[in-house]
Amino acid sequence: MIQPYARQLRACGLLVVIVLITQAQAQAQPGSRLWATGGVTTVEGSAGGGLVPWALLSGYASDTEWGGTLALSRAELDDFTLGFTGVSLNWRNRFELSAGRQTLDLDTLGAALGQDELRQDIYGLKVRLTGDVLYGRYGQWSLGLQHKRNREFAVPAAVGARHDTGTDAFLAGSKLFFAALMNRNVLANVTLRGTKANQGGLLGFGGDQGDDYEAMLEASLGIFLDRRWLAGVEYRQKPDNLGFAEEHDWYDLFLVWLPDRRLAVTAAWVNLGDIAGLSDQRGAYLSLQGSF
């Protein structure tokens, strides 16, 4: 009964650290790119979405500044709670370096497993290729990689997992079209991910129906309803590689409030699937982001 309560003090806590920030960074703005340019966090700790990286890089630092996020998300679904806390720096908008825990809570299958939850460490490096999301006529470019190291195997290895470690690599592509819909501003966002990791690195890597990578496609597309309000659909296809259950891809519903250029709040409506032969898990997602 202990842990749910730790769980809890440490979201608090970041919770407060975000508000701290954003308090302290009240008469100084957090970097001088555009509104919106950094995107939210995503269940990895990368800029993009809830669920889907894009080619932004976090935060608003310039080229010729520094900047960065800390990020607070959680999706409570049917038989399982999906939870993220991380932080990210960017340099020069070139270089994003992120570091975060991902936790699955078994809220339904813990009993029987003997085990409350997986968990997860993610370090992520994205580089910005090329190109402008606003300006540029073919947006922006990045190329990133996410390894990710699981905290706990043993769940994982039972189901068939070959690896607790593995690293995903993606390419990015990212544009932002001016009053195309109804005069209002769209994002359009395009990844391609290379990948072994089963239920995005919770379940392990590779499995006994295969253990080599394979490419995924992603995508997002969001529609500014104002420049506080960003509203749009993630997907993003998945790996098959455990026989003991079908994994299937995941997508979204989402709606991004941006208050304040500190401060970025994404609810959505989320369907990851069958997970761990438990069917539809659907539910709400809350993310809170906080940029210094």
The other form holds:
Amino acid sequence: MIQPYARQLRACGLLVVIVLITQAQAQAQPGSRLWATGGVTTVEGSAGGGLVPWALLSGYASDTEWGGTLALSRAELDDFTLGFTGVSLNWRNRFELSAGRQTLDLDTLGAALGQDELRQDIYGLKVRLTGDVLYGRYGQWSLGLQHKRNREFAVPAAVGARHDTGTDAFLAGSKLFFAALMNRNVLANVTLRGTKANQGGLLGFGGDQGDDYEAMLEASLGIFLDRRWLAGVEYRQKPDNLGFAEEHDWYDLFLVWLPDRRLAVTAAWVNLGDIAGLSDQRGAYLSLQGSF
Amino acid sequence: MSNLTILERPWPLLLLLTLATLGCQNHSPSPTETRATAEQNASAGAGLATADQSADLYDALGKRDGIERLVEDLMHFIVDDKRIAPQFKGLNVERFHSNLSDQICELAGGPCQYEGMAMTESHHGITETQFNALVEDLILAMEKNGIATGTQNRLLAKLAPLHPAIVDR
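To test you: the structure above is the form predicted alone. What is the structure of the form predicted in complex with its partner chain?
Every component of the complex follows; first up is the chain already shown.
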């Protein structure tokens, strides 16, 4: 009983910090890159959309600046609740460091499994290799790592997961096409990820049906209605290493509102498919991000 | 398990197709297509009185007058912008105004010719930060002049290719 309250308290605390940051810097802007060119915070902490990391680096630091983000996200699915709380730093739009905690509340399965939630810590590094999302002829390309560590491994082990830690590596390309569709700017992103993670790592890494790195394709497409509103769609291919239940690819439709650089609010409809045998896990996603 | 056909889950294919289509569009833009989609229902703000379905970018920006007003507002934003104001210190304000107006007018397809220095000549040691700051100021100036989002994007599309000539690598 104690734990959920403690987490709510932490979440509220972070919310207060996000609001304070955006207020305290009433005049100072968090960086010089143009609106939304840092994307938002994904459920794994890297800058991107909701489910897919993009080549964009978090926040708004340009080549002579540094900055970062704080984020709080939650997806209320049919039988689970997915949450993420994290922080990121961006140094000169070259390196992005991120750290955060992901939780999956086992709303329906909890009693049967004798466990309320699954948690993992995720540490991320992203390096912009070349290009610029706005001005690069071939867009912007980045290489990323996400090191994930399960905090509870009993359930993943019981369903056949082989490891309680894993590291994903990804190559991402992002490009903005000016006035591409009805004179609106279109943001396209493709990500190739090498991973062993089951359900993003929440159900451990590797399994009875496979324990090798597999290449997964992820993609996002968004359109800027104006500079404050970005609407889009994401797709994330996933491996299927556990024999006890089928794992599905992830999808989402998202809408981001950026009243200014310091705050981003993301609402989405997410479809995470079957999770641990419970079918069609869909729901609403909400994420708040403050930039400094 | 084996019933995951592409027909049941067509999103990845659709996304890739859309991406491919966009990529092609970008490489071979058709002028007629661009004109056809030009601001059909642009909320006509200041300087947009002449914008209609067939209006080109020059008209949408309010012709020479609109462009000159835009550049004047841009210069006000620049002066107030600590990130780039020092770079413009000591500049001949009138010549800068007329040169930049010429340049935007020409890029927008208007009856002007830019006769100032080449971009590589007039810019030295410009950082990405400063370039971004200038684009931000331009967007704010366009918003101040009531230029519709689609028109803003079309002008940015014309200006973006200047980036490599302006920013130091």
